[in-house]
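Only one chain is shown below, in structure tokens, and it's the form predicted on its own.
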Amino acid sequence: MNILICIKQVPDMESKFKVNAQGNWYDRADLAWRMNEYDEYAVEQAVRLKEQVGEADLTVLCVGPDQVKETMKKALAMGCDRGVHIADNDSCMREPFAIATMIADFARDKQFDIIFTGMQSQDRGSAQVGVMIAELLNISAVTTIVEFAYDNGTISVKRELEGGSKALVTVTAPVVLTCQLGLNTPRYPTLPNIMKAKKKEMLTIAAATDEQGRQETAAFYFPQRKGGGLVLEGDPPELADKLIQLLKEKTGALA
């Protein structure tokens, strides 16, 4: 069984996060960086499908500058057998169809039989790179899947739709699964392994630069700060009395 999984390097949502001097993304400097969560799940799905079914194949693909290799590492020491790094200095700029575009050329002629993704990134958040993937090799695509089963070439899994509920969907490879939180619990890698990732292939190619842009950030900017709240303080009953008041002469609600 061949398998790719995709990851991203996002920053630490801890960080503090300051606006470039373009206006149009975040500041790259002094931040942490950490692999996507969405991808954690990603990775672990995969490695426990190898685990089961005793001879595959894992990849792992990221794209982005040269410092995305080291969250690639945290792959290969949860068990992947080697990384792809497509180099693009640039890559936090993309559209997801051009992050696709780069992924699919990749991928188009290795017969990867499923591509493991996150449902989305954590800083950009458009959800679009797994799909997208999926119609540019023509395979199918299951997104935002919560529970996952293989069983002699069978892959059954429970997508997460609106309002909690699931749906059963059964597919065959090649497929393109997009990973929810919660699906599993991604493993945390042991000295051991970090030190066999250490010797574990990394491939670099070149980021193809060609594609055209269909959309660009035009603007990006925290929420301006509005009027604070007002905070009532007193005995139920003149808390309501206080209350009535307020909206009589703020909103003319009762008037």
Second form
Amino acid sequence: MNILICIKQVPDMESKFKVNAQGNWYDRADLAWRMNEYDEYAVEQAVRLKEQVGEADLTVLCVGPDQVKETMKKALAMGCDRGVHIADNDSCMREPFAIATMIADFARDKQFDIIFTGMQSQDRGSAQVGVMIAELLNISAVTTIVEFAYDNGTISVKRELEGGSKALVTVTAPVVLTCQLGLNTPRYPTLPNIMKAKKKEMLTIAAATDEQGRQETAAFYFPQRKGGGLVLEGDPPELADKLIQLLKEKTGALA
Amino acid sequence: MKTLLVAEFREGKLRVEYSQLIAFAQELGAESAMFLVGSPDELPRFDGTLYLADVNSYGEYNPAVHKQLLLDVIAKEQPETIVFHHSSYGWDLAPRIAIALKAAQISEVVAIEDGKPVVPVCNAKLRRTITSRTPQTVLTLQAGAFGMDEEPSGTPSVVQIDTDTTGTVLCSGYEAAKTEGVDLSKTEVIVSAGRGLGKPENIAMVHALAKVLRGEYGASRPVVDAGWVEHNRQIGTTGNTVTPRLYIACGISGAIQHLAGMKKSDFIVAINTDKDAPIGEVADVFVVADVKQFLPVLTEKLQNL
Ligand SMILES: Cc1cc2nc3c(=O)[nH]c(=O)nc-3n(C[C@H](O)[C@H](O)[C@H](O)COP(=O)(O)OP(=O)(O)OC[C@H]3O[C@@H](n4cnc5c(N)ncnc54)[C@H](O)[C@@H]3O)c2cc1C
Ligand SMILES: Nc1ncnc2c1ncn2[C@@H]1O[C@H](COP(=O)(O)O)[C@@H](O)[C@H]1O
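Having seen the form predicted on its own, can you show the form predicted in complex with the partner chain?
Next comes the full complex, and the chain you just saw is listed first.
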């Protein structure tokens, strides 16, 4: 089996963000970077599938600047066989369609049976790239999977729906599957596997980027706080006293 | 301007959220038609053309087929915008339509400012306003972002639609959500644990606070996914929707899917180390503190009241 896993490098969401000088994205300086949470589930599922079927080849792909290779190494340490880095310093500015086009162009003649992506990226959060890859390759896609099983060519997944119910869906390869939180429990790479990952192949290819944008950012800003909220700061005992006072005044909870 | 609103039918029922699509079209001042793979027995209340395909023939989840039905309608109606919910149906189908139309897709629209859609970035910490450069634009709307003051009314003029496209996936049924056990919908005080608690042992701090407040404990999704708290206590779009008198969010960032489940609570307290956490948008009181230090102190003081 030939499997592709698309991962994105994103900032830690607890970072202190600043708007960049152009006013069209966040400033990338001084941020801690990690693998998009949804993509960790994608990597884990691919590795588990390989463990199940034995014969499988896992390519992890990321579009981005040089620094994304750090995040790709984690995927290799989790069990992917090789990395393909599409080098693109401007990837953060590109719309989902442009990213999907690059990935589809890479994947087109490689006969991947399954392409795993996250259901969305934590920063851009468009939930588009996975499905667009499938449409550009003219193959099936099933989104938001929370369970995956493979048996003799048949792929059975559960799609999560609003309210927590699930749809049972079967599909055959080739297919793009977009992974939702809770699909599995992603492993922590072990030290020996981190060492082994350093020797795995990492191919860098240049991004072909003549794509005319279909959309552009007009403004980028912090939302205004909806007024009324009180912010309390201080040491814990003092904060607790203030909070208790407020709960007494404003709620019936302590009555 | 002309819009096509894509309503949804799931688990045998028309999703009443279609009124949000109508509210959005009204805000744009757009003329609208509606698309639904549903049932003639359950029509949306809407004054306009409803393109209706029979769900018994085409299924509730059958992307290739729904895509073709929708593309046929788009070819006929020529709408400038095609509007979906940002939902399991919408985020699955919208990119397929955007690719087919070579149209820009703008996901999870929360507002319209100067005629342009606004979307959240970085877990709703930031906002982005977007200009579409294509003649047609595909939008998905964040759940609850657009609403009508009154119930929708009207009777659609139904145009039956068909296709002979066949599907590539098979949806064979549904598995119900696990809901047995505690009923958080009637609880007056809920103390919820988020990933900020750090490790499963710390959940006891949330239990203890819930107990002195004679309430129940709940959790955000990652805490449930990790198995620290049972699923029937998850708060949010894929868990419970709650409206207690007091909701205390401990180490919860306030992602939209969590907020959707608790923002109607009467009084909301957030305890978080990150002052910019989006939970601040709905919190009545935001306590900037480490939950692991703050919760034991608060619980003890409450015990001694
Ligand atoms: C389709 C879909 C459906 C979803 N459904 C749900 C749902 O039903 N319910 C749900 O909750 N989520 C749901 N999610 C996930 C949601 O998007 C978020 O990922 C999730 O809510 C984040 O949970 P969290 O706030 O606990 O964790 P995080 O986002 O990781 O936030 C942790 C917070 O804790 C703070 N923190 C860290 N350490 C401390 C400390 N020591 N003291 C105090 N604060 C600290 C951080 O500043 C941060 O704000 C869904 C997502 C999708 C895509
Ligand atoms: N720059 C990228 N490189 C590789 N994969 C990506 C990239 N951006 C997005 N993806 C994949 O597409 C998914 C959805 O992203 P998005 O459409 O941005 O929400 C992510 O979870 C990744 O799997």
